[in-house]
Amino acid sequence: MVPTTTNTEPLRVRFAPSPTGYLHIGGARTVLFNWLLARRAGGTFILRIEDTDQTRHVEDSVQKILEDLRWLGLHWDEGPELGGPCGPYFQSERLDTYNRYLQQLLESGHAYYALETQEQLQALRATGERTTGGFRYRRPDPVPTVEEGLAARAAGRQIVVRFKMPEEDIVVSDIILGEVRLPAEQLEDFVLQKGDGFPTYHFACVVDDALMRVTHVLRGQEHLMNTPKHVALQRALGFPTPVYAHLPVIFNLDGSKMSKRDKEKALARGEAPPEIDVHDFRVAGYLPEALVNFISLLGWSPGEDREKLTLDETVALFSIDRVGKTNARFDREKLLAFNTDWATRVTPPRLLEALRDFLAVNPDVPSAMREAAEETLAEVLRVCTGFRTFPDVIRKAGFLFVPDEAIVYDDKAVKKVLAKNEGEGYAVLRKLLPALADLADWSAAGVEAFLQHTCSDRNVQLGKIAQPLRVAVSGTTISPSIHETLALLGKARTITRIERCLQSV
């Protein structure tokens, strides 16, 4: 089911992040569901930047968010860099608009200047915590006049403007959760404009949703308690109320909420931080196709036990009535399985493009690999089959792009393969070296035929020859098949590495 509005407005949805860093995976799921709904209905997907909280603004965050969205393949129809009929799309550039509607609320009696100082509010909060276990702002009686508020500001005080909440229950109609009622006694007069003159999230969001003609608001359930405030404010301003759909929250498998603080906690424990932001998964070597496919199933089901879907297939199947109410669980092993599968499903040119992107955002990979020719990287991907994420490719074939003199020999590999049985592996290398130096056909097929012939002549299994060669050229026991490895490394570099290995004895 694609929900429709009660008027003739075409469907318009928005994603409105605050520029506080890279895009969180929960935000990515919200973007995706909005984007899917717009594409399914032939509507418009708007990107709006909510940058009115100057204390939380992080430098370059907007570009990071835009880059994350492009990497996921979720392009916006109106917003930054594109513009559109309802711009500007940065809230910090819309202050005159907010001030105009603030004046309307003050004049109509729906808003008032609140004159309490920060010290007074802190005292009230402390008293509330002591006596009732929580703080709820109580409207002053009588409320300050506009003249009193302006006079306080003229005197240099940072005075806020609050909205006068109606003394009645607010009912939110949600197409996922049904009717949600917030009793009047739980409502309080909230701030519309902060002391620095910037609007709060609640005020700017309501004004922008109306002026940008947003018909449907899809956001996480953590915003549900904000919605009654927005509905009351819409009524006071004479704005239409959009269709609301609050999406299930994403949790870790242990039931804890996925939070950026998870990374800080892991680092404090001396552990590798988990992927939380979209950029984390990009740097970790996941394919955007796999990540988008996976997060589309966090709270939504296409039915018929289907899971592996392209973005186009997801658009065709997407409907709000298949979004559940219960919280979603982020299963990282399942995501790894998805990524392993997608690495075999995408075309070789697309896989190569994705590898190039991974190399570009990882400064620690061998520079020679970033600079390698397309044909070389394509061959590496061809021989590194079955990998889960791109770091597996680096672990398996990164040695090909390291200078010969920089190869570091793993102690365990040397003891197990080369030095064991009185240097049996070293002896194998000494016997192989002249024959390899004389080998004319250094193609993968030529090397494979040579090794098979050598095994037959010596009546040994391939491993007895392949493993010493593998340690000599890679420093470890891990590489692609040995004939493919030597062919990719080249004859001269193979001989150089074997000689260096033997000199290390």
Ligand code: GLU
Second form
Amino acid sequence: MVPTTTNTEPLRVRFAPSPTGYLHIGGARTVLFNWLLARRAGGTFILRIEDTDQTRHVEDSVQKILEDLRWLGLHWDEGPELGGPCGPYFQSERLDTYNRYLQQLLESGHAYYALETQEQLQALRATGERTTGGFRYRRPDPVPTVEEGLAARAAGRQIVVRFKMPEEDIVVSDIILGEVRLPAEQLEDFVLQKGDGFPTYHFACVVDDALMRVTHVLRGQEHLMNTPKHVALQRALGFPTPVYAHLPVIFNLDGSKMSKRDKEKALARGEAPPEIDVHDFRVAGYLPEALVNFISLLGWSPGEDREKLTLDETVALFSIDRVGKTNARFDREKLLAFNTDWATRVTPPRLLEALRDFLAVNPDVPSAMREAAEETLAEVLRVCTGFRTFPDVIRKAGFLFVPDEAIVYDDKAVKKVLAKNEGEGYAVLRKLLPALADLADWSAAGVEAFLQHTCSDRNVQLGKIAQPLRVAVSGTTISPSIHETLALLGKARTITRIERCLQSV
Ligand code: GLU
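Structure of the form predicted in complex with glutamic acid, please, following the form predicted on its own?
First the chain shown before, then all remaining chains and molecules of the complex.
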């Protein structure tokens, strides 16, 4: 069910990332829930780029975020590249608008220039009043006049404009958390405009939510303490307050909060960094279908123990009523299981498209694989069933795309399969070589029939023949079934590889 509001406006939601890097999982969950709500209600999903913090801006990150959203299949109705009736959708292009509202607040006495220097603020921070949130700014009495503020700016001082926070408790009505009361003593006169003339996140966000006619704000619980500020500001500006829903925090299984810093921590421990950004999962060979399905369950549940859902099914079932208050847990094993399953659920052409994307974003895959014909890759996927993520496919079939002379023989495999028992495996290969060279039908069925005949003629198990062949052509003991492998490799390359393997003895 779509939450009810007092206004009758059509539902409009937004995702408002700051361009500070790739989209991380928490952000992806926020986008997804907003997108689902919009699709469920026939509403509008807006993408707004909150790029007013010049110091945190990361080159190319807008493009990266757009790319991540497209990869997830979460397309926006208004925003970058599309435009829309409430644009521009980059906050850095809306400075005149913020200045207009700032003027209004200064004139109505809801805002004032604060003249403290950085040093004075630092000294206050060391000695001043503290609340649970840290240092609490104390409003000067009287507050500086607009003339004093303008004079300070004219003298080149980077002074800020602050909002006069009403001295009263603020109650935020949240459709997930219920009523959250913030006591007046925890609220302070926060900054609306920074010394560099740019608006703060709070100010730009409130102005834009109103001008973009946002009806519902779904965002992470880490923003809960921002909401009273936003509500007070909306009141001062005469803006309506949207419906708020703060989504549960995402935790790792060990109970720590899932964060970008997990990567650095893992590296410091000498471990491989975990996937945190959407892009990490893309590079790690996950299907967006699996990832979206998995993150839809981070805080939401469709009920009746249902889990595996397509995006369309999720849209049909999505409801804020079923978003919980409690922390969500990011279970990587479960995600892997989802991916394994989704790889069998999507159509072969879709799986192929996803593999192509994986190859395109992974510089380390054999280049011949990236350039391989559609039919070849389709065959590879057909014979590599049961994989968890695409790197499993590379491990199992990547050798098909490596030049014959570049096959590296795994020591253990050679010892166990070829050299053991006085070179029993090598002997098998020597014997097989002329017969294989004579084999006319090199289709998978032809190779299979040949191997079966050979086994029954010699009265041996298939493994006795298949394993030496596997090591000879792949360098390891892992490959798709042997007849499929040889068929995919082709006769000439199979022979070349066996010969090369025998020469290395
Ligand atoms: N730019 C903010 C962020 O990336 C948006 C928060 C909000 O949704 O209001 O966290």
